[in-house]
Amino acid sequence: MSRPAAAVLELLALLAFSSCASLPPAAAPARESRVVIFHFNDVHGKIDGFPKVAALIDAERRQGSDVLVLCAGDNFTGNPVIDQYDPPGRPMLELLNRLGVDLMTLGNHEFDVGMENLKQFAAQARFPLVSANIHPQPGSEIPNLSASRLLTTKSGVRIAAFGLIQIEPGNGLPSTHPDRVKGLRFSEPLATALEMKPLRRGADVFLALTHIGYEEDVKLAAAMPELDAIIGGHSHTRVDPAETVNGVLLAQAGSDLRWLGRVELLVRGGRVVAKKGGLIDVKGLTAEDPEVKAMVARFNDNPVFARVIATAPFAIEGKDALGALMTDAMRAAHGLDVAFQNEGGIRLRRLEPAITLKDVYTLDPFGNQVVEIAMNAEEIRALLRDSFAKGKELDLQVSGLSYTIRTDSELRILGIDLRGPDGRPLAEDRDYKVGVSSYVASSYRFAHRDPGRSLNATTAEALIRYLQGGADLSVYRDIQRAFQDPPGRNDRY
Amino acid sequence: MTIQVNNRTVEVFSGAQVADALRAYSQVTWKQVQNGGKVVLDGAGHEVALDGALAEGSRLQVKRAARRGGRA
C-alpha cells in the first residue's frame, strides 16, 4: 500500500472510531489497520437484497479498507424459488461467489439440500467453509471444510476464525432430517470451541463464526474472553448495536437479508484496540449492483416452477380429496401411521390434472413443518374434539384412519368413532406415530403426553416427493375420511 | 421443549420456532405479531424473527411495535 493511501486509511479509521468509548490515543496511528467485516446469516434463500448489499460492499472495498465478508450459515430453505432450483440452492452459490464472501460457516439448513448437493456447493464455493464441531467420517468429507482458517487481509492483519454449528440436545444432530447428515459426527459446540483457544496465538484478530444462536453465543463469550468477536446466526436475532459480553463483541444480523451486519475492528500492535458493530437496513439502501440485480432477476424467474411434476387422470377437487392427498403424502414421506391437515391450510379448491411445483406451493404456501407426535386413540380424539370446537364443523383431513364426530342438535360432541384403514375400530391400547403440521401442533389445544418433534421438512416438500414418486392419483375422487353424524353444513368444497 | 412467553410457560414440540411458541401462548398475540402491531424480543431484549430457532428454556417477550415516523 502506498504511504498516501495508508495515511487515508488511518484517517478514516480514526474518524470511524471517533464516537467509540474505547478510542485509542490519536497520537499513535502508525501500523494501525481498520478491518471492516460485513456479515449476514440465515438468508434462507431471500435473495432480493443482494444487489444493494453487493453495491455497498464494493463501495467499501473501493475506499481501500480491509474488508471481510462473512456468512454465518443457513443460506437455504425458506424460499421455494431457490430451494427448488435445479440444482437446489445454486443461486445462493453464485451470489455468494459474486459477493466475494471470504468465509462461511455451515448452518443446520445447509444440509437440507442433501449431502451430495452440499458437497457440490462446497466444492464450487470460491471461499472456505469452517465448522470445528463437524467431524466427517471417511468417505463423507465435505470439500473446502475445516475447523478453522487463518485469513490475512491486504494490509497484513492476520485473522484466525473457527466455525460452530448448533446441535439438538436430544439427538446430538443439527436441526435437519437425520438422514441428511449420515456420515457426519457432531461434537458439543462450546466444548469444541475451547479447543480452539490456541488459535489466538499467531493471530491479530480472533473470531468465532457461529451458527448456534444468540443465547449460546453469550455463553461462548463468557467462556472465551480470548475472542475479539463472535459473528453469529441461527436464532434470527437482530443485535443492533453489537454488544460486548465479557469483552467479546457479539453480532448477529437478524434473518432474510433484511439487515447487513457491519463490524469495525481497529488493530494495532497485533491486537484489537477498538471495536464496534451495528446493522444496516438493507431496504433503506439505494445503490444497486446492476450485474447482481440481473442475476437475482434471472433466479427469480425460475422455470422449474412451471414444470409438470405429476399428472392426475382428473382434476382433484374439494377439501376432502385435496386433504386426503396432502395427508397421504405426509404419511408416505415420513413413515407415519396417521397424518392430519387442517382445512384452513388447504389453499386451493381444485388441482388441475397437470400438477406443477407452483400448484403445490399455491395449495400449501405456509412453509409449515411436519411434526411427529406419539399419540394414542384418546389423544387423537382430543385433537379432533378441539378441531371441531373451533368452528362447530369438520376441520381436520386425515390419512391412516377415518373418523366420525357424533353430535347432538346443538352440535355438542357426543362421541368420536375412529376406524383404521381396514374399517375396523382403531386399537385403543397402542401409540400411533401421528404427523401434523407445525401450525396444528402449536395452535390446537389437546392433551398429549409426547410434546412431539419437528421432522425438519415442510408439508409441501412431502407432497412434492409424493407426487414425484409416482403416487396413484386416481384414488383422489369421491374420497371422504372425515364424517359428521348427523351431517353438518353441505358446503364442503 | 419449555419456553417462556411473557413470563408464562408454554410447552412446544422439539425444533419449534418463535411462531410456534407464540401460537401456543395466545392466538390473539400471534395475530397481533403477524399484523405488525407487536414485535417479539428475546430474553436479552433483541428482536427475533418469527422463524427464529428456539432452545429449551428460551425466553420471549411480546411488545408493542414502535410507531414509524413518530416523535422520539
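Small disclaimer: the values here were computed from a predicted structure and weren't measured. Residue numbers count along the first chain shown, from 1. Take the two forms, superpose them, and find the largest set of C-alpha atoms that agree within 1.5 Å; that set is the rigid core. Compared with the form predicted on its own:
The two rigid parts rotate relative to each other between the two forms, and of 421, 140, 452, 302 only 302 lies at the hinge. Comparing the two forms between the two forms, the rotation angle of the smaller rigid part against the larger comes to 87°.
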Contents of the next structure:
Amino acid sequence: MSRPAAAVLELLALLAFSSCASLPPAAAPARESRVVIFHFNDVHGKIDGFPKVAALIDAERRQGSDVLVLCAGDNFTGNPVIDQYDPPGRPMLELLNRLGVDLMTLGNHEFDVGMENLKQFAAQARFPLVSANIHPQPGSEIPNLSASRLLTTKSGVRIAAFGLIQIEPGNGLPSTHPDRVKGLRFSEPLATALEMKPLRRGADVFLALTHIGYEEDVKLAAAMPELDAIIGGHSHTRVDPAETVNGVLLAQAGSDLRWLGRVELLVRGGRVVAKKGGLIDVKGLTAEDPEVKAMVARFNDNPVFARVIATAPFAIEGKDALGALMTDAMRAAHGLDVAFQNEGGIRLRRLEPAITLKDVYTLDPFGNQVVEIAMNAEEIRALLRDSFAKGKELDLQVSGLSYTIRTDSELRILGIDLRGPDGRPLAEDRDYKVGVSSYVASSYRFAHRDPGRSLNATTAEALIRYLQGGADLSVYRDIQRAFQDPPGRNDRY
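Any chance you could show the form predicted on its own after that form predicted together with its partner chain?
Here we give the lone chain, stripped of any partners or molecules.
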C-alpha cells in the first residue's frame, strides 16, 4: 500500500477523536463557528516582524475565535542570524513554538540546513508537519512528519489538512542541494493530492497547505473542488484579497514576513458556507509582544555579523554586477580560469557601500562548496544550454569569459558565442579550470568528461577572502558578461 493511501485510511479511522496537540480538547460541534486562519510563508529567516505578528494573533485568540496558525514553508535561508546559528535554524524553531503554530508544511529551503538539523527541528517542534509527497526511505524518517493531519478546534470544527512540496521537473527533487534530500523520494504533487480526496469525508473543513507555487495551486484548485481552501507558498506571491478558483479559496502571503495572511471561514452544519481572506501589512501594526520582542533582540545581538569587511565606492546592485563580483571572487580565491554562479543563488538585490559579514551571508546563504571541473569550450556551451533551458532566459553569471546565447523567436538556441576577457573568441582546443557551486555541479545536466572535485571551501568564503584582500570594487558598475540575442526578458535586476 502506498504511503498516501495508508495515511488516508489511518486518518479516517481516527477522525472521531483526533485533535491537534496545540489545541485544547474538542467540545461538541457548535451549530455555527467562525474559524480564523493566520498564515505565512517563505519567511527566509526574516524574524523582525514576529513581535507584531504574535501580538495580533494573541489578541484574536483572546476574543474567543477558533484560531489556527499555519506555516507554508521556507523558514530558512536568507538571514545569517538564523542560517549561521548553532544549530542552524534554532531561532526559527523557538519563535514558531512561541507563536503557537498549529501546522506546517515543509518547503524546499527547510532542507538547506541539512537532514540531521531538519530532523532535530522537526523533533523539537511543538506542532506537526505535513507533506503528502515526501516519502522517506527506511532510516530517513523525519520526526513528526505525516501526509495529513486532522485538527479539531475548541468549538469542535474538524479540519482535515494535507501538505505538498514542489519538485523540479528535471530531477524530481525540491530546489535544494540533492545531497541534502538523500534517503527521500518525492512524488508528483498534483497527482499525490488527488489521493487525499477521501479526507473530505468526516471533516467540516478540507485544506491543502502547500509549497508548490501559486500557478500550481491554481491547477490544484481546478482539479480538486472538494477543497475549501489552499494556503500556499514557494512563489512569493502576494494574493490580496484571496482569490477563488473553482470554488476553492487561494491564499498566499508574499515573503519575508512583510505580510500576514488572514483567512476567515464560516462553518455551519458541517460545511463551509462563507469564506474570505486577505493580507495584513506587518509593518503597519503597532502592538508588539514583549516576550517575542526580547527573543528577536537576543537572536539579532551578534556583533560578528555587523563587522565591515570592505567598502565599495558605490552600492553594487543588480544580478549582473553581484554575479560578476561573486564569480570573480571564486576565480581569485582558487586560481580558476572561469567561474559560474546561478542567479537563483544570488539572494540580494543590492550591496550597500559598507559591506558587512552579514551582507555576504545574506547574499550567499546556502553554504555551497566550490567545485572545480576541467571543461573545454563545447562542454561550457553544454552547461549554458542546460542553464538557459530551465527558464528560457539567462541564468548563469560568469567570470573569465563573456557569452552570448543566440535564439530564435521561439527561444530555441541557435548558437552560443564565447569570448575571453580580451574580447577574442575563446580557444576551442584547450581545457579550462571551471569553478561552479556544488549546487550547480549536482543539479545541472550537461555533458562533461571530468567529474570534478570539491575545493573544500564555500562560495561565501571565497567572497569574504576576495573582499578582505582589497579587491577593486569600482569595476562593478554597469558590468555585464552574459547576453541574449535578441534580448530576452528585460526585468533582470
